[in-house]
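Next up is one chain by itself, shown in structure tokens, the form predicted on its own.
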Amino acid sequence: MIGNVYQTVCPGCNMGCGLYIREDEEGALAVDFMKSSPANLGKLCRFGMKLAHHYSKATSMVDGKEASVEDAVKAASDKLKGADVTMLGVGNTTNEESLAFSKVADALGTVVNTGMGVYSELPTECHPTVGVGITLDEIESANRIALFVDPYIQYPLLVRRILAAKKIGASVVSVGWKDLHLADENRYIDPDLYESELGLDSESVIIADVHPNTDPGWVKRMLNLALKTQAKILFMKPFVNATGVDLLCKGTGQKGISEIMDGINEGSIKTLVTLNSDPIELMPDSDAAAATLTKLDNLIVISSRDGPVNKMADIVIATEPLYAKAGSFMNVEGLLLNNSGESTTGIDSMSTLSQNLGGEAMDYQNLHNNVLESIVQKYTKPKYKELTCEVLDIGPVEEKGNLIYLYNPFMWFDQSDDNDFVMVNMNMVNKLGLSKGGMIALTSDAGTVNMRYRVEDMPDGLILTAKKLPVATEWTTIVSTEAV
């Protein structure tokens, strides 16, 4: 096939998967493997083969009209000269970009929010171990594994890496919402006995995850159980450059999605400018959000991709797709990853706008020099940083529904999924008298949907879903249930 070939990074989640991708001449795109990828060991995960589906160029708009790069740039300028603005980037884009995307900030005189309000909650000494975990080939060495994810659907490539620890003797406790399958031990028990019932020592490794709708209570939980025990713990992120976002950003205001959100509908936000994060696909209701959209007076996108906020906005500065980018990532374990792109669309888009609201002009090599200063030597060496806080006061946790996101990759991009089904155990089956081949009505305040639905083994009353649903309104979410 002629055309360009990429090596580039899976955006699907913070994993840091390495492959390639091949464009040819009519643009069409198809993924293949990176054998010498580090994170991956040359494999993909459901995510990663369909890649080439996932991607859609952005176009320039100004005020629902095509327009070029320079007049989108110039466009947003003037909106955004003496404006108060919020300034949204959750690490979907290179570490170079979003350090472009900080100094037009500083223009600004205001932050990048990475949407993660799980941040603001924890001491700063904390933040190091929450953002970059233990090493990969670290799980594999491990006596014992503390799942509070589910790999399978969450984080594929991790279930190689624990596999690969029960074939040399590891244990694995899964405490979560459903059996799993590599599990030695299935554990559904009250967390204040996780200390005391998970057999948790210092050769011991935890892993749950963080994302923009996290419940802070949670994070803290696992963390104190890191503390108490000795463990060390590996919190995975949805997002490519979740963990060099939150890096690069750090002290700078941890703003979480739901707080923007909040605050667009209570009028306090009136411009949001957007890098490669698109609010409709990172809210649990994707209508809702749209909708909050609406109030703003202002909607500056700059993205590589054609995601659904590039409909509503009132500037779209369009940049390269991400494999074509220069520059580089962090993955969940602080590894540095670079692509093998050389654009600079979105940087010298970045540069311009900086410009002409004051700031300073930005190149490339530049930005990548401060980012190998900034925190590769002075995150990353050593890798793990052990934890020094205190245990932590928890405080409230929120209020469960029964109804439960299990977030993925499918979930923040809005990509159709396989997964076309929610999760219920037996007993939910005959209470309700469900049939073989029918489906379930779910209700809630936003509505019903009818889903396929398919057992496991899991606790009472629960409905699992790895799909957006219009009836979800949070993380968790309360539904009545019937037979159809």
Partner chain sequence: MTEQEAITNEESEEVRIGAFICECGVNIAGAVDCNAVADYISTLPNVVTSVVNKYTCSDAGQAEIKNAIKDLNLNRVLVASCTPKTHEPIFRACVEEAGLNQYLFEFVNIREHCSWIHMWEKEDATKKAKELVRMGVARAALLEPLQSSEVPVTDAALVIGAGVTGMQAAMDIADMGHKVYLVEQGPSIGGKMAQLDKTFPTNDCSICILGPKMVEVARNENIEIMSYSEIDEVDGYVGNFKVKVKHKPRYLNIDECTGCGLCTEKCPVEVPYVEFDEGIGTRKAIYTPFPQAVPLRALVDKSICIDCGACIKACERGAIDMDQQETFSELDVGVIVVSAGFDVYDPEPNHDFGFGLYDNVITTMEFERLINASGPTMGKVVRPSDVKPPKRIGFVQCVGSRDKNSNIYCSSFCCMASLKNAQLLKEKYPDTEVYIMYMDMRTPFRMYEEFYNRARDMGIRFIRGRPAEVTENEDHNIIARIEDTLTNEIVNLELDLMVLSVGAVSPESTETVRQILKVSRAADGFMMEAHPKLKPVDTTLDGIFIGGMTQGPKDIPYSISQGSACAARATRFLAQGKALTEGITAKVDEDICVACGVCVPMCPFQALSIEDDKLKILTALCKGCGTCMAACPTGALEQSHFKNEQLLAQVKNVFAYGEV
Contents of the next structure:
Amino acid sequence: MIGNVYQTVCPGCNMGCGLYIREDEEGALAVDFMKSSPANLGKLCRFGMKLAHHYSKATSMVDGKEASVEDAVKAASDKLKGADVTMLGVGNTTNEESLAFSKVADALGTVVNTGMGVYSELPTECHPTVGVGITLDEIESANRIALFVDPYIQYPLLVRRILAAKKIGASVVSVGWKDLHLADENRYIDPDLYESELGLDSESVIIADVHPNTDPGWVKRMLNLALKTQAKILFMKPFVNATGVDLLCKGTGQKGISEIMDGINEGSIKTLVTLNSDPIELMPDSDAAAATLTKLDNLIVISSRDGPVNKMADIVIATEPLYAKAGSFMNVEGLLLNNSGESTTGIDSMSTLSQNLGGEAMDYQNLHNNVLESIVQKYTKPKYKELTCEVLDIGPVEEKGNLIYLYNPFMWFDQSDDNDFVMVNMNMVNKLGLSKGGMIALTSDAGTVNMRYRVEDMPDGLILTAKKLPVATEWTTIVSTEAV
Amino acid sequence: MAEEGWEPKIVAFCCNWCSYGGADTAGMGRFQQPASTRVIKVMCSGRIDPLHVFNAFLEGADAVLVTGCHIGDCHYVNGNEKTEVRYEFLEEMLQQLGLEPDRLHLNWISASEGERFANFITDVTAKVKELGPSPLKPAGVK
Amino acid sequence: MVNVGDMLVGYATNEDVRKRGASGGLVTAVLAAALEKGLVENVVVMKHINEFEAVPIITDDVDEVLASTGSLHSVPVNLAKYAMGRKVAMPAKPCDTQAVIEQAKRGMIDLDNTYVVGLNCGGSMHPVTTKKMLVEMYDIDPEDVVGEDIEKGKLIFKTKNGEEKAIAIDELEEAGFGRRESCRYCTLKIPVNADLACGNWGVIGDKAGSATFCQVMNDKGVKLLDNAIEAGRIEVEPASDKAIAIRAKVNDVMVNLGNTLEKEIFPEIPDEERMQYYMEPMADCIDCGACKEVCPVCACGEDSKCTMFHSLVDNYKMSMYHMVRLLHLSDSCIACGQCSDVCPSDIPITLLQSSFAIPSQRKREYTPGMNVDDVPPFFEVILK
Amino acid sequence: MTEQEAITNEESEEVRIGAFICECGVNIAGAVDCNAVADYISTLPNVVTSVVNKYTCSDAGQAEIKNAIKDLNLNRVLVASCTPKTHEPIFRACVEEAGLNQYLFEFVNIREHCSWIHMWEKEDATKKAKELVRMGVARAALLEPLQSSEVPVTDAALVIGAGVTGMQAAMDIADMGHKVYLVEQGPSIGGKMAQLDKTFPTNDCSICILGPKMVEVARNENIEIMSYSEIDEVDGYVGNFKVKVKHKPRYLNIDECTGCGLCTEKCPVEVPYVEFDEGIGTRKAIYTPFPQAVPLRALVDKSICIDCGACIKACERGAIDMDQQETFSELDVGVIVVSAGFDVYDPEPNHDFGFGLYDNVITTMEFERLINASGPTMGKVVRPSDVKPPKRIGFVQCVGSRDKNSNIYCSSFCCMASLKNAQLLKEKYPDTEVYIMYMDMRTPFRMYEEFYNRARDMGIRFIRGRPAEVTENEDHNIIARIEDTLTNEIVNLELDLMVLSVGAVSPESTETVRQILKVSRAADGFMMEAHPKLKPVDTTLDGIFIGGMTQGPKDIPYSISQGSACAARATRFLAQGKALTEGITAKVDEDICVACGVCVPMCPFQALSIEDDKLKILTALCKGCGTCMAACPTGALEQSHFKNEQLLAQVKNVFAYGEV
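To complete the pair, please output the form predicted in complex with the partner chain; the form predicted on its own was given just before.
Full complex below, order starting with the chain above.
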């Protein structure tokens, strides 16, 4: 065959969209449609279509100079031996690599943090409900769907599922930040009224999402809503293998990524090892995150992708691109999806690292079997669990800013997309006297930025962005606005 | 029917040699017209791209006029003949899309036909006033 | 040797290829010979993964060509774009052939360097819907299927234990299964625009199932067959008049089916509801660009008029991207169904494109992709 | 915005627009509140200054622009005033003098397109003016500097049509030392004037003043006469026209033939001589056009020649060659003057005033041939029905002119022509009664009015009215029933001969030349000048000029002055030896172009070609029309000064959120 064709899964979110990556003779990549893939029938969203620009190859580095992967692993071993290490693996890679990473954690006597701080604030019997969602086909048979995400922008392959449900009579209520075309009702109501106003019952489905910056109180509110209305609930997550990683690292003390960054700032964390997880891309304020990382003594990055954190790392262990890895992923409904690639550089490096640190050696096959036994229980894939815990105390509600991040795959990788605009409603346009085709100036204590704006039907005073902005410090920020 | 006092807004693409000259001659002849139309000059009607017509409708035009030289008079030999071919596709497409036919017009007007230009603008404005605002007009656009 | 216009029946001399072939393995043999004898540098083939999955690859290895034999009804891919910029031979359904010719009109494919072995096509199916159909209608486990065929208006599945089950296509399509929608109203069943037009229609008597009917359409077709005969890869003999008649009859049946289904599939929309009919589905578009990426007729690169002058910031009532494409394709759309297959919002793009393209093409008595010298009407220059 | 785009935006310096709203005295200010427009425009982005002045095109107005450019270092100028047709070159020159590239200038028409057509809706006119200028500002911000390219000019001129205008133009150019190709479709130069007897207002004999000029043209060694030849193809652009001329076969060798006429005597075939004698006289199958013809050479009318060979035997020089073929020649010329002349209105089709029904109703041209001394009747005016001299002759004016069912224009020469012919009749046959039936006698130039008084003094009777009905009595006299609007009486006039004073129309041959040259056509069918007042002999095509009847009906003095005018305008290019072509041409973005070749057949000027997978543009040939851009599916092809983003900026700025 001329060039190569890999069967893989899109790393944009945990929907599990299958696709082919074609590599021509010169190594140029192209996306091709895998129509037999059950989760998405070969269909891809904006991020999936631009994957050819996503897989930028990483290069192994030691102290700023290029090095072989072996040297990088050796250097890392020396640095880590006997150190107090914090490990971050959000699930942007295969189950097998994640398991290998947690074996390295065992050798170091620590745990792998998935960055999802939410889990450590939830009773354990809620974990399975948050971890594994209902099957995607079940969305199509729901009679009422409550949307707490914007499927068009955040998890686009949900759109066709919801439309299919509507075709057989389902009603859709959107409780997001702006009117959605597929929603029959758009309700921006006080969260306390959700239970009484949204008209949900046991035949309904709630679609929300959980990501490293989610406010735990919000997740509890979602769980309470599901508990009280008996509705099923599906938590989408922004990482391809978030579900797999959650199941693999179950029960370990989960530090949220903000918690880790605070730890670095306070000096309690001196050494950080990441696996395909770039805090600069993951945190809402990239500059602040980069500044924090400079405080580390040792920053070791194991990654298949080149990213801002690689440039700051003391040591970079470069693994093969995600599509070429031998391994499997688990999507939101607990479906195991396999790569067709056979490369195991990542696993072999971590195996050497683990041995250097007194841990056990490992190879792909035993990791894979382990995955099948531990999280797939030998071909009976994990099912959605009805909620059994009692109502949770939501705790103090954070005061929200008016500039709100609409997290989407492009943002999680800080990858440019021609979404270079913010969204406002017509009242704001008229109030500020914005000129058509003109710009709006957003100012926060982090500075000012002029952005083009798109008019949407949404609540007054809010500004939405699907692109990371230098003025945003949190996932919602208070900004002042005026015409340019 | 549009509410009272509503004035349509019409975008007219005029070719530099003939229909723009026709608009000038209409001015020289003081042929009064409704103030509904905004003329955009192009060098030849052949330059008018369906892309521009679509953008005009999507931006809020209640009607779009494609004008140029009479066949045989084109300053660039057969620019207007190519316009005819493209216009045919454009007309079919917008009709299939459900846009009222009276919102799109093709008219060959020479530099000396001032009165014809003025009458054309007046007729189209009246017809469009009858139809009301275009279904493609974005909210809040004047 | 062979001449243009010949109607032949032939088969692969290699017993294994002949047996594994859908009907005689002639197509695979011709492609293998073309590569072997240096007629072409590469061959586009479908690399089998399982019965319902295969991926197009470009190969220079004869064994990979031989391994790709056997017809696949549930891998609906258009192969035109894989032939670009190469000296290549390729198997081609009628819509693949049309796309190759449209790309040739736009200078993207050099027809002299592209040998198109046409395959008759009764229509293709979507892999995931096919698996669901097998379970619900045929009561067959998809894993057991070893072959399938469309004959006499019936869809036939063969299983490992030699069993065969057939159900009428219209019965399947009423239940929401069967062929993809664009295949249902397609009326180009025999690729008369290819170099060779091969298939099992008209293969009768003792040869049924083990020979391929092959019509030589042009000089390149002659070269392909002569080359394969010289390579000792195939044996051909003239088709009997009865065979030719039967092939024509099958074709007529399928073409008439296409015409009748077209009337059912395309709704009569009253004028005042037309704008809503188009705006409603298109409002769910997430602007991913897949329909342009997959369209085998589009020759533009990443930047083109439909993308450069369209931006989500405008939030128009209808997207500039779709309006420009509806116009640009109204004379070139071949209704291959790829755009509907890849639309993440399940917008019936092919149906919408066709409801513009079919009237426009019929009015001009122009069929895209049939003859490389036909200038697309949009670029017709009438010099009086 | 991808990073790459962000960088290029930073590099291009900040846009600083100066807007100058013109009041044009009361022409614009009468309906548009210019100050309100200027105030609104000053609020728009990139606008640095927005001022109103009474007459922007005046020296003071232009000075204000130049100062503003220097003081406020403007890099874009916008003027909102009248039509670019007349004033854009003035303002482009003005900004260029202040050091700003002339294409960084945007012109908004708020007079012809606004104030003059909304004179009584002041509010709407002002609102529209604001929006038009807003559109202009949006486009101005995106304008890019352009250079108009210089092309060398071939030092030769082509004159099409050797009537009196063409001969004058050819001689003037030749006298200025430039080579001239004078192409005439007829066998001889001289045009219609050669058929006339006398010419007003001095009544001197037409051929007597035309003949010497014809000889002068023939003797001028800078002029190469191509008689009996037609223009077949014209390519190229100003300074570099490639002209293909078809030489129709005369079936005799023009160098050998001396015009002695021996062959004509022997030729047995005789037909009415329509081309010259309006069918009154006759000619042979082989004939010389007329005695004073230049070149004085014979030619064979193959359609009636019976190949008897009599002429071949008769010709002492063996010049005749019956299977001579048409030949072509390729000319390289810098400029082209078109003086293709006219035809008289043909009253035959609708039998105006009984023409074609009654024998004794003739046209002025037929009368000219009758009264012409070297004409078929040796100058004796006779009635066609019985070849007797007519006692009572009537001239009917405005036939085929100032008439809704034919041509609404006045042909300008027919009144004076009838006065002349009436005077000639009175002089030759003092006792004949001469009537002129007219609507208005138009005698506008020097000595014309005296000519008119002289005619009256000679007893020529003027009837203010035209025959409502014309009938013929048994001895073929014409009975004209006229209502004399001055005396309000119905007059029944019996005439022996009625002459229809026919106007001028543009002939078929001119229409073909016009389409070959791509000169635009006026509503009256004649060729259209660039501007009726300011550019009467220019066309919109650089390097092509039109003069004489081909530009519209006029008399001989006017035609000759237009001949000289064309020569003067054309020789500017020849004298400078270079010409500036328009800076607006096609440009292609190589990264986006996929070389699909769809644009190539779109270009009528063959400026586009695909060479090794790349689009090649011959900018010298590109006229900047833009039809290839609209065909290009990728948008890689752009027209400088009319780029897609510039046009779309105008479209988008027609609309706004708030009221203006």
